[in-house]
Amino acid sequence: MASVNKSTGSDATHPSSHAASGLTADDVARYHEQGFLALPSVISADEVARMRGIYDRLFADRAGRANGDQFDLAGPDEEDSEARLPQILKPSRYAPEILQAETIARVEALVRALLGPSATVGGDHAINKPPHQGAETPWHQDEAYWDPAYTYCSLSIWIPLQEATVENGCMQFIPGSHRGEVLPHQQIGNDPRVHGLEVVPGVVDVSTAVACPLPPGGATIHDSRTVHYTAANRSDDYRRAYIIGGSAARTPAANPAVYPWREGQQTTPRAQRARHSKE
């Protein structure tokens, strides 16, 4: 797969395309140059409180577990073990009121400002790092999870629902890493039972990493190839993050890569729940 600056384009940098988002031309240029952007305020304090109430309810109910949408991202996801990094895919499926939120309108404006007016929003998930024992999310690229038969023009918007600090696991990025290939990955700890992926240790130089602490309701935005990380949660509270994606149309890859790590997963408990939910 050829290296491309997937997110640039004349529509994405036209002033009228980002006026509603609150982004400046410098913000847009910095995103395309660095592969990420940190914004101190995206949603209001009232919206943070509303979203946090929905978020905490979903995790308390383990929403989506029977369908395979709630699982441990960093562990084997066995019923008798405590999750180290609980995740819910498609939380808006289990709480449709999310889609009527101020959050979605803000995200739509940001996505179109950065990827162009035809870009769309979709694919939300939530990650809830438990206090003191919430595992790190190792260095990885989002695109490593996806089908390499396509070339993507995609981003993720990560919104903390409390202060995000280095201590509790704010986002960290390798500037410019979105311009390279998808790096070799493996399951976290090289354990095939684990759903989460990590860049193979030693492959990426993390000495230039930039940490992005944020107040509640701020956001980071990153390209699907930007290498990123969050530390373990060493604080006294959960570290709540709501993540939603945006993309322009994907296209077939001219020379599709092969991702061997996609074939090696043995995430049996989650797969069994998902299969039973369809029977």
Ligand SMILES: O=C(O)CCC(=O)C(=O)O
Given for the second form:
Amino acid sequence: MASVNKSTGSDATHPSSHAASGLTADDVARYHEQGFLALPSVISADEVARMRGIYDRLFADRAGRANGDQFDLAGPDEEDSEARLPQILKPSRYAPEILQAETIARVEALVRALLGPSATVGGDHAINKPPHQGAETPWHQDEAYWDPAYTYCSLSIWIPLQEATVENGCMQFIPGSHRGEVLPHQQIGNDPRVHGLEVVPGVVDVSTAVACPLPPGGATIHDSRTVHYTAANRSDDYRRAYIIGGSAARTPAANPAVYPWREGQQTTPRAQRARHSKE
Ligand SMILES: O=C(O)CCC(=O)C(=O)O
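If the structure you just shared is the form predicted on its own, then what does the corresponding form predicted together with the named molecule look like?
Let's see the whole complex now, leading with the same chain.
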């Protein structure tokens, strides 16, 4: 008997809902059970090479820096300090050609297979770990960044533009963690200048973590509540990740939580640049 995804109402195991995505019914069931999925091949080697050229240019040009879309996720983000974990929000705003129609169609099929036929693709970002860099992306849940006034049904598709290994910072997940609440977070290192968030140290048991190495153009997909992490890049090359989101409609939360850590984010150098650019 087909099972209905309670959060979306979609018949997620019906073959017609996932045929275009290339996912099997087992893949879909595993995603909902574990909160993540690793796929060895989502975009072609040629497409990876084409995207990588655009990606490297965006970081070299510091695209989006002036309006707060490009910043250091893990460091103080001051003009004279080298970024530990450079991130660009909405890279497709600065280089729309990074996303070809074929890739959007592929991503949309994955999103709809997992979240239901009305789900949409939207919201991309890029995290570029420099070689021999000590910055990890600490354990966190994506929803900790979002407004707790809503209940979400969202995922992220994480695509490495070179091989992703444990050594250079592939994705790691805590299976089943998407079924819990949003855990207490703080700014990384409890430093008020840092935009990035981490689960408060000691709150999460990471002994069951699963690392997901991937070839270039593979992808991991994770629920917006799944606790995840990437290690520091100890390789000789950049670790380039292009990430694109998908979601079904959010609904107002019945009993909204309060996320005190979001207040701190409003005072970071990144948030100040974003505010000034709008004045
Ligand atoms: O690429 C990384 O280092 C982390 C990515 C991440 O946290 C995400 O895609 O939600």
